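We begin with a single chain expressed as structure tokens, specifically the form predicted on its own.
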Amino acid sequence: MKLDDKDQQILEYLQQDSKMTNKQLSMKLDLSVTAVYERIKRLEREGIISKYVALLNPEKVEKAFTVFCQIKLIQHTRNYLTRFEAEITSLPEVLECFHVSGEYDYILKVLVKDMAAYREFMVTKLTTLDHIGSTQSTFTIEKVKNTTAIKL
């Protein structure tokens, strides 16, 4: 789907504040409320807007310790990959999981309260998965950039 300037502006505004009303958008874009509504519905239908979410402040919910954990599997068979992916998606501490190329097979973004909570996660959950050969954890010092907005 080709996005025109108005579509792109709508997407930029909604990425900043998805609770912005159609009326507010119409005033910013010099479009009618109906035109804004129809454009947003089309963007949703086409899958460009996939969902609306509330972003939480990790510090306020005691989940500010961010760890990137690299995983190497024992084998690279379809069965091992499928089982690992099914098991890892069920762990609430894992916010993101990427299948990657290179020395490791997966990179996980893990959010927990602190180092003790991460150790507990490793000991009771991650290392109990049979098909993991090795892990390497990288602990974040400070967030330099953290955005969910995609520049169009």
Given for the second form:
2 protein chains.
Amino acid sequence: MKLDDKDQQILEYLQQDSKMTNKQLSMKLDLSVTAVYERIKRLEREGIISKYVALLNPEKVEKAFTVFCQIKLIQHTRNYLTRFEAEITSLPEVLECFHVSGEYDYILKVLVKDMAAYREFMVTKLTTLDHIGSTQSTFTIEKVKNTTAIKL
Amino acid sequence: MKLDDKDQQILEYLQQDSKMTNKQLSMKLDLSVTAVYERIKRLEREGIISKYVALLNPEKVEKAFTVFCQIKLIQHTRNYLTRFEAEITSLPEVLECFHVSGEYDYILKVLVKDMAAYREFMVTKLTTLDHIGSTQSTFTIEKVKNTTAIKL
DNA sequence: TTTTAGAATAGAAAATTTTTCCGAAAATGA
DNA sequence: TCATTTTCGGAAAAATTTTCTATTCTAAAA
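Next block: the form predicted together with the DNA, after the form predicted on its own:
Whole complex next, starting from this chain.
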């Protein structure tokens, strides 16, 4: 599916602020409200827009401590990988988990309140998963950039 | 500010689907539409909800190649850091950038089309920033989990 | 325990937005 | 070129958000 200039503009705007109304968009794009509406519906139907979400301020909800945790498994049989991935997915502290190339097998982005909470997470949730080989934690000192918007 | 049970439920729902209507929420929470409305407005006003966004499917927009790129600077004077951070922030391929502890100074999450595009990004955008010492790229083989929802 | 001020709630009305409908225009493809 | 499909715009309908008012609840003070 091809995205013309209007589609791209719509996606840019909605990635920044999904509360923007069709009327506001119609004025910015110089289209009718219905045209904007139909385009958005098509983008949703095609799965290009996958969902609409509210983003919280991590500071305000006491989840401002971000850690990147790299994990090496002991074995790499299919079963181990699948079970590990299912268990990781179920942990709410883990916002992102990628199977990666390189020395470690997985890289996780973990959000917790503070170092104490991270220690608790490690001890009670991560290291209790067996077939974990080693882990390496990288603590974030400062968030420089953090967006969900993909440039088209 | 304290979040009671109703607030937390609202945040949970809106983090999953911000298109949910006040009426739908009011039924799930057993509250009136106005009560839900006022609570959401308060959560926005307090900055707990920071924004509403549309999320795109990276596959559908040809940005499914995710790379974690770690960067070491040559020097760590304030000026170098600030300039580096400003330049990194301006790059649309970089969705996330954190100043971190450990061997490397920064960790970036980069989204591009494929390896060729990543090479292009490295050569024309990253390595042209000066005062960069070394970089290490970790390629993602599979996305196991990727959410924006913070558990309260 | 009672009183009182402030916050939260519910219901109805108003305002705005989304969604549908339909005819016209524009693009597409044989 | 013609036929088919897609896109578009305007108006009407449906749904949602927002405002308004009165009432209920809550917690602190008397």
